[in-house]
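As structure tokens, one chain now follows by itself in the form predicted alone.
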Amino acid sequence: MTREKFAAVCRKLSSRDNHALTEKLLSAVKTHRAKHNTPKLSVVWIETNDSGDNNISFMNTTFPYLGRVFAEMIDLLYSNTFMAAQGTKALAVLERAAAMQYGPFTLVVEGAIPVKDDGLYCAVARTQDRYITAFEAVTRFGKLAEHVVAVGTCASFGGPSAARPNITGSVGLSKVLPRKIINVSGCPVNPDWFVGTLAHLLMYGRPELDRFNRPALFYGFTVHRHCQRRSYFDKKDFADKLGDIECMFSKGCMGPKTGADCPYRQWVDHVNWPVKANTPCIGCTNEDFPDGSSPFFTSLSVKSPEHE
């Protein structure tokens, strides 16, 4: 399959009803692995200062099932999340893959970094004598992976972590790690825009970017643009209180500034998404969320007067 081919596949799939792209994805990356002679992608999994929602989204991909992407896609070597050794023995794999033992890695963060008061407010691991900081994890394996992903909007732009008054001086992963980083955000991310990623990365490399670092292929047109509400905001027709079926604008929605194939990727499990759910988009893939999305149900054109 070739990269242009892989682009309309994400695009084409995601308004399918039965939404099989995760398990065409996997089709291509086995034949292309066949084909190459390719491992699957190596992946170090750094969780840091978040509320685990991202790695509970990617638990929720079908068609197929996790299990087959750990199976036929990347080889997971360390998660403080999800792998079974712990302590010295999870240590023991980290340090291997800083060694290259299982050849070159992608890095992916899961979280915002803590930098204040020398990153103390998160650790991730502990030796007999110290702890180890997401920031000085990150900072360490950052500097040795051949690609750097950061997972959902805490690691792409500080997000919730970094809210005001963010005491931990939490920062996203470009602040502390300077080079070219993949931003996957979402407040959690949906699991297609991360499994793509991936599956990008182990076939093309690095996928077409936008101006936020994120793969255009999933973040390149505005909710706005897609929300089946559409209609309604063209007629300035506006919901007086949240449950109406007129446009949301007036109640906070952010779709106008978000970009992201909500409206047709869909969530759990493809089959709803905020507006569909009568609630509008509070723009969680953004770099000020949440906020620059604040108050959640003040009309944009009042937060953020230049999308009036």
Given for the second form:
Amino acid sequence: MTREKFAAVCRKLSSRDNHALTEKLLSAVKTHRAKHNTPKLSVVWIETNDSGDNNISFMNTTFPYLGRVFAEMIDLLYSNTFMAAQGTKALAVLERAAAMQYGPFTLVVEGAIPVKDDGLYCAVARTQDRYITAFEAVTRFGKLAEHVVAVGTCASFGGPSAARPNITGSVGLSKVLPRKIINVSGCPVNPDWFVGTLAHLLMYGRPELDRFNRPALFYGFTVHRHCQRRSYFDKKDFADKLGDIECMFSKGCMGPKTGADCPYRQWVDHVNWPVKANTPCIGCTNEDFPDGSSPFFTSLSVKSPEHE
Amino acid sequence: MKTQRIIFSPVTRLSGLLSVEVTVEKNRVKEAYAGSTMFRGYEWIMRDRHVTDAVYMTQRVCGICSLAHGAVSSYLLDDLYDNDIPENAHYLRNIMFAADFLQNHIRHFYLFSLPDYVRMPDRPPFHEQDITDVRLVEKDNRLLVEHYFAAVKAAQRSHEILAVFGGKAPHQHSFVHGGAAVSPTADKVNRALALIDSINRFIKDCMIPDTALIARVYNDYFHIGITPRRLLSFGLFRFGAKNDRVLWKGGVLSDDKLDPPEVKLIETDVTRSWFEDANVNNLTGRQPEPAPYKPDAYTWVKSVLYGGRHFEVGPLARMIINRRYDGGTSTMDRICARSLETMLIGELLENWLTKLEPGPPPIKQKTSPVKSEAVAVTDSMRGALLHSALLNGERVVGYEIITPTEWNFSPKDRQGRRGPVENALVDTAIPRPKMLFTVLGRIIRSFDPCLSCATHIINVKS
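For comparison with the form predicted alone, kindly provide the form predicted together with the partner chain.
Let's see the whole complex now, leading with the same chain.
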């Protein structure tokens, strides 16, 4: 499959009855790997200040399910969530990755990086004599990695971990790592966005990115553009309350300024998304989430008047 | 006598970041220090926000039990706004809550816990598995590895039920104050029924027999990792227009005496936590500020006490208090109680789906609060969870959260007394030095730790 075709398939998106994206994606990866004799993508996944929702969302991947992602796409060398190794053996794996003993790797960072007070608000591990802070770990491995992926909005932009008043001084990865970072934002990330990005890296390298350094494949259009309730908006037919079937703009919907394909792709095997559940989109993929979306149930024209 | 100081870090296969320090003397754990190494400060984040932001905002405290925070903050708002919850919403809400429970318990048993007892395939992410005590015969081992991957699907399906009604998962959208915003249409119910049928078959055909197998082969763990029999639960699954009917009762079990929990008896202690020492126990008072350089502190978790004592919370506490489990307070008891609870919750979920009346969204939100402070409690996957808020109008002045992992992973209090996990670790015999992490890992994971949740400030109104 060519890079252009792959992008076209991703753009076509998926729906409940048609697993075109992911089914095609996995078979494309398989063919590509066989043809080019490509090894699986080696991944070092460092969890920092976050809620762990992105690794949970990753577990929700369907077509391919998690087992096939591990078997056919990635070698997850280090992950606080999944790895069988623990304690000093786990840290030894990290050191071997740093010594490039597994070859080139992709760094995945999940969570924001606190920089205040020497970064002590988050330590990824502790040795006999000191704490290894998130800051130290991501700057060290960020320099060594072939690609760097920030998964979720905390790692991409700071997210909820950096919400005001941000007493831990948390920032997104790009603020501490001066290199190109692929931001796969979302709170949590949709597993298709993340697995799709990994597949692209494996086959073609870095995908085309938008102005927030997110793969344009998934974040290129606003939620508003593809929303099933767009006709209500155009007719100014707004919901009075949560639970209504009309446009959720009046209830704080961030769709008009949120880049994501939720209306099509939807969540957890593509079954639903917030507006379909009669609630507003809260703009969780945005650079200014959550502060730019809060108060969540106040109309965008009130909470952010420039979008009137 | 030679005392060894050992750092067990990172303790992998859990939610969040945990490092445990132990001292070992004559092949026995002499002392233990469970240290959470992450802090985000949601209580500060909630301040000055509109109180109705609480449901979506506090779900971001935790990825694996997000709905529990959404649920308890909805109960809190129901109280503040004096909502009357429609009957259909009781079922819808509990269906969503139950689905998140199934997801959590299945993932904990298979993805987090299983590699403590089963030899996994020697490829990432299972390479360098540090398992020094494998006892399963080849055939059983192979079967359990297969079930690991079957569990991936069963847990995904559990979250699919949540997404069908909640919009997405984690961090669902429709379980909010006043009820549930989604319509329980016949197609959604049918879809959920098909999903729960396959999940329940997985629980009965795999999870229960697998738990029984592990419990039989590793039965010495019924005598390892024992906590004092002090158990606490806030109760689970709320019904009634005012969330006032609790299906599984709360209780405080101490010295074989069972009493209802009283929020006013809860206090916190930051003697060994990275916070300024402060003796404040009310919502309006000054909160202790983080103090990351504090000497002698070793964790971002605070010590939580009830009536001046540490209590264990979680499925085991819930099951014993509700007389659904008759056993001890060991590592294997915690694992067995969690699996049995998974089966009971799967059955409840299926039953509640049949009680739903297809129809419009069962939600009635009142528009302004009738009081300025409230406390709400429930049990979550890991045990007792509390949210409380103090308002000025609809604006949050103070918001407090006490999570189950804070109870279980309490550091030593001002009197030097250990919390449940530290208690469970101390005095454990380590048959061979190489087995240290294997044994400690089994004990620690039986509590299903979630440090993302645990690192919060708390101050309960006295």
